[in-house]
Structures are given as structure tokens and as C-alpha cells.
Amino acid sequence: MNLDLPVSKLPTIGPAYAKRLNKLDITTLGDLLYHVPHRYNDFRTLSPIREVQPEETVTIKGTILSIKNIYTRYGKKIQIGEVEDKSGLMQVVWFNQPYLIKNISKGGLYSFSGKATLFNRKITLMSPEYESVEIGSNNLHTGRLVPIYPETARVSSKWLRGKIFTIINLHKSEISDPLPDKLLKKLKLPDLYSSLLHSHFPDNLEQAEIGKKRLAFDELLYHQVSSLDKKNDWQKVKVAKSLNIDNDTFDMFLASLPFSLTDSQKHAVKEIFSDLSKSYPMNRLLEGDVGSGKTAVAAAAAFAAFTEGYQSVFMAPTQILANQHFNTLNTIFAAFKVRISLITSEGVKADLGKSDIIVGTHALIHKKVKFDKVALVVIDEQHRFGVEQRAHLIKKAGDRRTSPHVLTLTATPIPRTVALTFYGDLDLSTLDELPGGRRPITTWIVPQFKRNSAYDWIKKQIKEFKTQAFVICPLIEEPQIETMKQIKAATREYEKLTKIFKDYHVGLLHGKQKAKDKNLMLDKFSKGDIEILVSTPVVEVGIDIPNATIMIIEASERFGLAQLHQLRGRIGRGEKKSYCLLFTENTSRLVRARLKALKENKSGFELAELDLKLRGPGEIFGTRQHGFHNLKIANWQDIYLIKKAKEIAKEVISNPNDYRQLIAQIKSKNIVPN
């Protein structure tokens, strides 16, 4: 059998399931086998009716005497069965499923499985877990420690383990294992047959965390095998133009800063200008704090590449962080004669001539912008663009046969674990401390039955020391499903304080305004025509106003760590104090700890790993990331078996001869490294 296969070959899986399963990210049979529980329900104590107890988990066998449906004086149904074994009469309860009537039939044999309570004075076992049995044969759904999946609508565990027990049981000699029986010994690993079938259906939780580890393996080792690849791929394209930088180059650069370099910035540009004079094109990733001076490093790359005659190119993902660049490359050229242009959707700004340094949006894509030369290209926050963005952008800046150096930032701190895993394929700098003269931020985590006095100490603040406010709001606008009702929204915030601080000047801010009204807004606050500025978390990168001293989060629980921090990092860049206040309304023990760890700390790679030990990857990426492929069955704490991983993909890649099927494996699942 063909893994690759999509699902719609199974029997029964039509148009309309195969959509629902892509919203799990199942397209085809071997994502359907490495879609593992999360977890099990024990269903393994099997009992006589006359000796169960209540709040006993257990799991009977009887005879169905009666089963019907019971109208309450509220419409509303509930069926009740009657089940009966040597021992004893029991009754089973379901709460509006009248179709049950007519999947269960009188006079079967039938296994249940759920806790049982009391029930009209009566011992019931509650919304049971049921199937037909025939004596002797095995249960699926009962009686077992049943697997429990991440599910979606009209897709459910059920369904899922009818679903993968056929494959597994049907096609067993079909599922061959892609990694040889002698790696298997040295890692202590089962085959994969074993693998799934213990992952999906184990006698016992020990042989199912075994199981589930060796997938995790799998995992893990595709997407290092991936990385390292297209890297190896990446080192035989030839580079647009090598650059010979000597230390007087260096020099004079660093002389011209208005600023002194931090010892890892200065590291930082040594291992860039490294690669810039090799003979294959650098493939580097920056990663630093908010305010660590990424921009810095990267200009220090674009002069490189001025000084001998060739242009830079630097794209951003937002016309607020690409205006930012253009004004900041600006400051730092201004003792040589460095032409820098603009070019966004608004249109392009630049001098008479041809440009040294091209600042712009998606739209040095889509525009009719010729480049000439192009040694280097610079992408910012790279994960907010599509991988087939980012190429298309080196592939117009070079030509068939070469390609430019790629420098790509981030102020997404990230745990090195994570990105040595999914960002293998680059090179990693890492910029891990901040420019002097910052002052520190005083953060607070501001309950509910404080936020008056907190709107009392900001009108304070406004009016005395002439000072700015940014308020972070979730979502754009008040969203209608009823679990997320208390999540803030910008434009109903914005109303709210609009009356609250009448005396003041609020604007609005947020991602579905055009890009005309964003720069007004922001044009209008950096003049401080606008002391409070209600936001989305559109201002999470790219804004410095030195004046703004208020960081005000709404629903501070609902952010990751990480976010938190970029977030804070928008204020305590000019003279005066600034202060960070959290307001939340959860008053859960786990969300205090989490915002007491921000209060304490300033680092945003250690809260990064905090946030991965509490919530997982996805609140360091955030749900709108492009780039960026979560986990499924590993865990980011397995660091072990992610070195592990790493070490088997050095030697797939240097003896692939010996791994013929799983090279053939992994590019079939055509996975895309960052």
C-alpha cells in the first residue's frame, strides 16, 4: 500500500470527509496512520453487572433487553437501554442521541464502556462508549484502552479509529519500514508496523509511549534530513558575487555608527562578512531581542556590498516596519553617499540614479522593479512570508544561473532546540544582548478590580511628563462566538476610551485599515497629535515612537510569552520611564505564574522557552505564521531525540546509498524546510 496514496482511497471517504480531514492536516493514508491520540480512555476493568459500583470506570457485556427514547417536559430526548448479563439488569443513558434506537438493536450482544453514577436512584452507566460483540472476537471501541484524537466537526475518534485499525490491520504487510533494522537496534527503536499499531491501539501506556517515541523519531529525522539537504543543494548554487572585506572596510563602517556595536552584533557582522566571501551564497539567520540592533548588523552587510559597487535589497512585511528600515539605513549612511529607495503599494520614493540599498513590501515582488547587481537580500521577520515569496524575490534579485546572499531577521525569539530543528537548513547568528543606554521597563500585571485606578494613573502620567500610551487589543472586532466574548476588541475598546479619557486624543489602529490610514495613524502618534493609540497587535514589530512610555495589554493571558515581550519591546526606547501594564481578568494560578514570569524577566529567549515548557511552539510562532511547521507527535523537550535525529540525518545525507527508501519517503511528502 501506498502511504502517499490520498485518503479518498479508503472505502467510505468521499469528497466531503476528505475536506473535513484536511482541517487536521490529513490528505492522505500515511497522515492518517501519524495522526497519533493525544490521549486514552481505560476501559480495560471488564465487569459483572451485579458488581459494578458508582463512579467506577468499567466496561460490561450484555444482552440489550429495550432501548427508547424519553421526551422531558423540555423536548428534549433521552434514550435509555436496558442491558443484561448472568449476573444482573443494568441500564445505559444517552442524552439527545435519538438515532441510537436505531443503531442498537434488541436482543444483541453488545459491550459498553464508561463510568458509571446514579441515575433516577438507579446504578447507570452515563453516555457509554458502545459495540456490537460476537464471543470471542476483539473490541475496538470498548473494553481496551480506547485512543482518543484531536478531532474536528463530524469527525470524531470514533470515526478516526475505524478508520486507521482498517488500515493497519488490512494492509500490514504493505507497510514497509524506511529506516534499516540495524539503525533500529542502535537507537532501541520498534519497527514501524509495531509503532503505529502500538501508538493507535497498546496493551498498556508504556508500550504505547514507546510507539508514539519512534514516530516522534520519524518526525523529527524528516525534517532534519529535509533541511540539511537543501542546504547541501543551497551550497552548489553559484553566488552572484563573492565579497572580499578586509578590516579597514569594517573599520570605517564602525567609526560612522552614532552608536557603539554590542559584542554580539559585532560577532554577529564578523560571521556574516564570513560568509559574504565565500564562494556559495550565504544562507544566514539573525535572530535578536526587540532592540538588540538586527538592522545594525544587516546594514553593516549592505555597506559590505556597497563598497564594491553592488546593490542590497532589504524586503519587510509590512509597510510600517519597511518605512521604519528606510528612515533607520537613512540615519545610519548618512556620512557616505548611499542612495537608499522606498518601494511599497503607495508607491516608490528614491533619489535621481541608480539605488545602492531597495527598501519595500510584498511589493518588490509584484512591482515592475528592475534590479541591477544585487549582492544581498535582507528579509525581515521572514516566517510572515510565504516560502514561495521569499524565492521569488532571491530568484528576481539573481539570475538563472546565481543567486544573491540572503540575511533573513527575526525579533522572534526562539529556543535553540526549535531552531536548530526547522531552521536547519540556515546558518544561525544570535544576537543575545541589548544596546546601552536602554533603560528597564516596569511591568505589572493589573487584576480587574484595579483597572479604574490604573486609567486614573495613566491620565496622571499623560498629563504630567507630556508622555504616549500604546493599548494591545486581540482581535480587530468583537468576535461572535460565545467562549471568546471577554477577549477585548480594538474598535470597542477604542469607543470605551474614547469616554474615558475625553480629555485626550485616542486613535485606532488596526490590520484591515489601508495602508493610507495606518501611516496617518502612525503619523499622527509619532507627532503626538494622539496620546493613546488602541491597537491590534499590528505594532508587535516596526513602530518606534521614543516618546510612547505606556505599554497597555488587554487579555495579557490570551498572548504568548514571546509576543508579550516583542509587545513591551515598543516602549523604553527614548529618556523617560516606561511601564508595561498587563490586564487580565483570568485569575487561574497558571496564568499568574506565566505573567509574574515576564514581570521578572527581561530576556525574551528564556521566556521563549518558558512559554515552550507551558504551551507549546505554537504560542512562539503565533496561529498567523507562514513559515513555520508545528509538531505533530514530537515534543520539543525530547532533546535527546532531537540531537539524536540530527546526528542519523548528518549520516542519511553522507551515505544515502544506505537509506535509499527513506530519501525516496521524505521527498515524496515534498517536505519544505524554512
Ligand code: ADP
Given for the second form:
Amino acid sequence: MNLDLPVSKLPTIGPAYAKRLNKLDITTLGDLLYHVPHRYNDFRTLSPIREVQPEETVTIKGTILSIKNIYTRYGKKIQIGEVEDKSGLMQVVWFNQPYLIKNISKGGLYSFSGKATLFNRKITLMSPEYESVEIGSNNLHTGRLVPIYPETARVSSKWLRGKIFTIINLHKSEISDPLPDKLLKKLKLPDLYSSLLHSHFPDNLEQAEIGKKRLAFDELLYHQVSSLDKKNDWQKVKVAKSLNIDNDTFDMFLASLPFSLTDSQKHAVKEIFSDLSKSYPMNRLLEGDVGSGKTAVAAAAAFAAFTEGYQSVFMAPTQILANQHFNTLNTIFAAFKVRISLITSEGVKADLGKSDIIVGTHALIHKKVKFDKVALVVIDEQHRFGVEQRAHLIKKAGDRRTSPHVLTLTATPIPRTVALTFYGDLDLSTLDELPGGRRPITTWIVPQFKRNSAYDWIKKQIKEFKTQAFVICPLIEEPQIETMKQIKAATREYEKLTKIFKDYHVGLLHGKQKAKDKNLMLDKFSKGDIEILVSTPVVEVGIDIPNATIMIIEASERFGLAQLHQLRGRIGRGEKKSYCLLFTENTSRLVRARLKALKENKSGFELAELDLKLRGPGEIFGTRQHGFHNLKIANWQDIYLIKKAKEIAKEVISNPNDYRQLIAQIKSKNIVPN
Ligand code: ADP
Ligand code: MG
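Go ahead and give the structure of the form predicted in complex with this ligand, now that the form predicted on its own is out.
Now the full complex is given, and it begins with the chain already shown.
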């Protein structure tokens, strides 16, 4: 039996169970084996019945003298049995499992593991694990370190234990190790069979730990090999146009900008220019906080394409951001004869026919936009686009044999360990400083009882300093999708604030508004006709309104830290001092500790690392729907193992012949997430 076979190939797993296992991400027999326990019950202490003490966790072995259901006054069923060994007699009790009396038969020899307590003044094992003891049988559920697994509805640890034990034992010969002995020796890791056996059924915790370490290494290696393999494939593609940069022309471009680039912008431009001159297409991710100036860097790349007579395509996730890019690029290229078109689903604002830069939303993919000679594709905010949209645009911009250079921009800070594991196919540039002139933002945590005084304070600020405020509504469901519920909540908040701020102009912005209305609203806000803008969390992370200096975030504890940091990045852009007010009704210590991190002026990266530790990567990236898988076995904090896996992944890719089985296995899984 091949471990890549679906679980339903096991005679005892029917379609119903196969479906339930799917919820645990288990589809193949191999997946089942790699479903490792998150802890173990220590039932190793075997005791004669007479010596069992209250509060002791023990295993007893004995004959069942009786077992019956009894009914309590409240209509509950209790199962009470009597067990006897040579030393004495004791009670075993379960609650609400009436079928048990059929599974456990009178006169049979059983082993029971659990915690002893006093019940009706008798020493009793409460809800113990049990199994029948036959000569020569293996004990799985009692009398040992018993694995406890991540479970799902109607898939219990007991059930999983049985199936996993069957595969490990009946199919031992088919568990062949994809890693060569030599490598395992070098890494001091055990072979696959013993790693599996010891992860699931260890004799002691040390064994379990080293077994799990090996499986964690496998997991990391699989991810890293598959993303490096993707990179390898990418590099075999012929580039549409390799671009060489004429330094003098570029200096002229720099001189024309209204500002000078920050050091990290300069560094990123250098990395990008080096990519652009290669014979295979660039595939680079440019990450930087909101306001770090990613557009100017992308514009430098577009300038390189322009000087060689080629087009660039900019795809933004929303109409407003596409508009903003269009305006920014027009400003940046004012001194040059760069023709820029804007194309969105609302229509073509400016289609110059022959243009040098085409800016748009995903409408770029579907509309009849003619791409002539595209050398560069820029994709803004990659997490807002699905894998397919991204691939479509790149394909449309290239032809059958070639691909354009691809630059992806993201404000999501990617922790180093995550980048090493999941983004091996992309090269990474980081903007880790904000352009000068930004003032630090003062951040306050505002509990419920201070809400009204906060509103009064805001009114005063607006009056006195002619400033403006954003109000971000609570995050209701998924961080990156805007649901109707979310829009209703924003509308309610808007109505409430219109009353509270009745002498001011309050506006509402959400994703389901028509683009025209959204633009109008933003326009009013940027002109100062509206002082307070209520918006859903999803809307327009990138908008740039320097006069807005106050940001209120409702139910701030529901957001990831990096996400709060991004939202806060919309203020602090002008000359005036900026304030971020984190409203929260939750006063628990953990919430306060998390939110406090935001007061400490940490960078987006530090905050992302912190959330990775406290709440996992879902906080940073959203859920699997957005193409992000979490690690199942390995731990994000295990930097050593992650680096080792990276090193070996490189070796695997450069010596594929030594790792044929591994590569075949990885290809069959197709696990690349991004
Ligand atoms: P983001 O990285 O969030 O996309 P933008 O590219 O929109 O940031 O830049 C934010 C603002 O900062 C824009 O108004 C842009 O013109 C300005 N900017 C970019 N680079 C610099 C710089 N080096 N110095 C001053 N301002 C800059
Ligand atoms: Mg931007």
C-alpha cells in the first residue's frame, strides 16, 4: 500500500470518516501518519487496585464483575462498573455513554487508565480510558504514554490512535524513508519509521520529542523544496525583455522627483535593477509599512522599462488605490513624456491607446486591454489577490514563451521564519524606514468608560487644529473579506456618530459603495469637507490623506497587531501631531499586553513576530482561503530547524538525483501555498 493513497483505501475507513478527516487536512494515509499528537496522557503507572489513592493517575488491570447504566434524579445516565484484581475491588464510572455497557463485557479482562477520585465515598476511576487485555495484544489506550491528537467532530483521539497504529504496524515495510541515511546521520535525526512510531507511541517523552523533531523537519523541508523548485521553474522562463539601466538617465529621473529616496528605497531600487538586467524574469516581493514609499520604488522600475520603449502594468486591489497610483505616477513622471492609462471596471478613465504605463484593478485581466510590449508587471497588496488572478495577469502580459518581470508590493510584514519557509520562490526587498518628516504617533488604549471624554477630546482637536479623523469599525468576521454584516455595522456606527458629532460632517466609506461614490467621499475627505470618515477595516489601507491626524479603531482587540499598525499608518503623514485611539471593551490582561505593544513604537516586523508568537500566522495573513497554510508539526519559533531545512532544501534542488524519492513525493503533494 502506497502512503499517497487516500485514507478511504484503508478497509476500516469509509467515506463518512474520510470526509471528517478532511477537516483535519488529512486526505492520504501519509497525512494520517503525519498527524502528530499535541500531547500525551501519562498512564504509565500500573497499580494494584488496593493501593490506588485519590487524585492519582493510574492504570489498573482486572476482571469486570458488573457493569450497568443507572439513572440520576435529573435524567442523566451514569455507567458504573466493578473491577477486581488479586488485591481488591474498585469502581469505574462514566457519564452519558450508555452504549459502553455493550462494549465492556462482564467477566472480561480489561485495562483502565484515568484519575482516581472519591465518588459516593468509594475510590473510583472517573471516565477512564479502557481496552480489553488479550494475551499478546498491544495496549494503545491505557498503561502507557497515550497520544492525544487534534480532533474534529466525531473523530476522537481513540479512533485516530487505532488507525495510525494499524498503518504503522501493518504497513511497516512500505514506510520507506525519503531522506538518505547519510543526511539523517549528519542531522542527528532518526529514520522515518522510528520517528513515526515514537511520535505516536513513545516509551518516554524524550523519544517522542526527537521523533516529532524529525517529522517537523520533513514538513519544513517539503515546503522549502517545493518553493525553491518553483523558483527554479520560474528561472527557466525566458524574460520578455531584459532591461539595462543607463545611469545618467536614471540620475535625471531621481533629480526630477520632489523628494530624495530613503536609503532603503535606494537599496531596493538597486536590487530591482540587478534583477531587471537578468535573462530570466524578476520575481520580487517588496515589503514595507504603509507610507514607506513602495510606489516610488516601483516607479523607478517602470522608468527603466519606459526608457527602453516597453510598457509597465500596475494592478491595484481597489479602484481607489488604482486611482491613487494613477495620480502618484502622473506626478512622479511629470517631467517626462510618459503616457499613463487608467483602466477599471467602472470604465476607462484614460485609455491613451498606446501607453507606457497601464494602471488598473483586476479589470485589467478581463477587459479588452491591449498589452503591446509589457516588460514589467507590478502587483500591489498581494494578499488581496488570489493566486489565480496574479497568474492570469502575468500570463496575459507575456506570451507563450516569455514572461515579464514581476514586482509585488505588500504592506504585510512577513516574519523572517515565515519568509524562509513559504516565500522561498520570491526574492525579498524590504523598506524598513519611513521617509523623513513623519512624526511618531501617540497611541492610547481607551476603555469603555472613557469613550465619551474621548469623543469630546476629538471635537476639540478638530475645532482647534482643523484636523480630521478616521473611525475604523470593528472587525466582524474574516480580516480580509467584507461581508454584509460588516457593512451593516459600519452603517450603524456612522449613524451613531452623526448624532454624537452633530456639528461636524461625518462620512461613510465601505467596499460595496459604487466607485464613484467612494471617490467622491474620499475627495471630500481629502479636501476637508468631511471631518470624520467612518470606514470598514478592509477599505483602502493605502490611502494618503496627510491632514487626517486622528485614528479611532473600534474593538481593537479583534485585530492582529500588524494589522492595527497598518491601519495606524494612515495617520502621521503630515506636519501635525497624530493620535491613534484603540477603543476596547475587553480589559483582560492579555488584551492589554498585546495592545500595549502598539504604544511602544515597534516596527511592523516586530509586531508581526509578536503576533506570530501569541496568536499564529492567521493574524498576519488571514486564513487558508487566501492561500496561506500554517505549519502543522513544526513551530515558527524553531529558527534553527527552519534554517537547517532551508540549507538542505538548496542541496536537494541542486542534487535532484540524490533525492529522487523525496522530490517525487513533494511533487505529488503540490503543497506550494503562494
Ligand atoms: P506605500 O508604501 O504605502 O505604498 P506610497 O508609495 O503611497 O507608500 O508613499 C506614501 C507617500 O510618501 C506618497 O505621498 C509619496 O509621494 C511619499 N514618498 C515616497 N517616498 C518618499 C521619500 N523618499 N521622501 C518623501 N516622501 C516620499
Ligand atoms: Mg501603496
